[in-house]
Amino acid sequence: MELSERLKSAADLVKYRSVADIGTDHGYIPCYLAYRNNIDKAIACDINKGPLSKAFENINRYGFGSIIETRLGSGLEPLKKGEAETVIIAGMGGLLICDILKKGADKLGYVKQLVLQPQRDIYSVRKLIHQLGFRIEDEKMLCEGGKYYNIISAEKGNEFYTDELYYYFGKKLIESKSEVLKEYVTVRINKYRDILEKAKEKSDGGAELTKLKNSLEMFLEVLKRYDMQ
């Protein structure tokens, strides 16, 4: 079975039986983990009727009925507590993988494992994740279609990042040198200068100047890690 390499990589982060992926479109990710016999059970949910039809469809094609059930609702409402031990969100907005966890919290005292990709805003949700009792465990990266992924891995657990840095560009990625994160800082330094010099022949200064020029040093400081022994 096919998957988006985004999709595998979310997939493969999964450690525990039972699974709810919140968000499922197509049912690609619980269809994969069973294809894979590495669940035995799955709650495919979905706000909307037509992607969950088609998750349904996927599912009996493929003879996976007995262990994938679907369910139409919104965020975490569909579960019963203590039905899943490991939540999946992918391909959703930050913001919007924030609100549904804040919304289902009462939901997460059972939950072992999230299992969280978001598009954008990736320091709200590492945030959130400490907020809510977890800590990030693994973190992958990649790029695919020539956009940049994260894919979060997160346990029970008490952590807090002291340095802001880590929020930013996740710590497991600049502890581990990622290659793939050296490649998106480097792409946006390079873009940051190049707004930076235009700026300049238009502008004497202003906010957004020096917002760009703030943004610009993190990425130099996250760059200057990889060059630490």
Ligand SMILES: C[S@@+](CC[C@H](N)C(=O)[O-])C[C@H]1O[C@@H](n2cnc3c(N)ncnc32)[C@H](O)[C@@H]1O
The other form holds:
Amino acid sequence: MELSERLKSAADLVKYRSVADIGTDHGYIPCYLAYRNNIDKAIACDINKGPLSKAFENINRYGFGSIIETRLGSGLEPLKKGEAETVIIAGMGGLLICDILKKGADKLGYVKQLVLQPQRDIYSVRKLIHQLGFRIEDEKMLCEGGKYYNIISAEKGNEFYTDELYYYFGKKLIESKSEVLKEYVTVRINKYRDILEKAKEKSDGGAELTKLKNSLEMFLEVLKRYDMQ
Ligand SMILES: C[S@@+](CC[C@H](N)C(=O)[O-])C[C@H]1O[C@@H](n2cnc3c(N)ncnc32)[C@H](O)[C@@H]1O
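Okay, that is the form predicted on its own; can I get the form predicted in complex with this ligand now?
What follows is the entire complex, opening with the chain shown before.
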């Protein structure tokens, strides 16, 4: 079964045998997990009927109807307490992921693992993971089709970072000296330098320029960590 690297990386982080895929769309993640015999049960949820019927078709096409159930609804609402050990939320904005987790906080007491793949606002997602009583136990970063993706696996536990850089870029990625993070940071540094150079020529800027310089400093600090460790 062929899956994009992004979806495969998210599925490969799943540790437990009962899962819920929130915003399942095509249902590829639960289908892949069932195909690999990694799960006993999955609940594929989506807020929209169109995506959910797409998931339903795929699930039946692959013959996983007895393992994967589809449910319509927003966020964690379609789940009953204790039904899923792992909750997957992939391919959504970080703020939407945060909203879903906050609204479904009463269900999280029974959840052992979160696998989250925010498209942006990853800082907010890492912060909320800690606020909800989870610790980040693994994180992957990959580049596919010219886009960078982060996938976070979190399990129950108390953890807080005193270093804000870890919330912005991922402690696990920095500590493991992720080559993909290094590439991403280098690309962004070059972009910021280019913009700053052009702004200097035009001698405009102000607050925007200061913000850009601060961002550049933060990205440079990440590269320094690679040299230090
Ligand atoms: C961009 S797709 C991502 C699909 C898949 N998870 C992936 O990573 O490829 C986002 C899906 O989330 C669904 N969605 C958006 N908001 C949602 C919510 N609050 N609860 C459940 N599903 C939601 C959309 O209908 C859509 O099918």
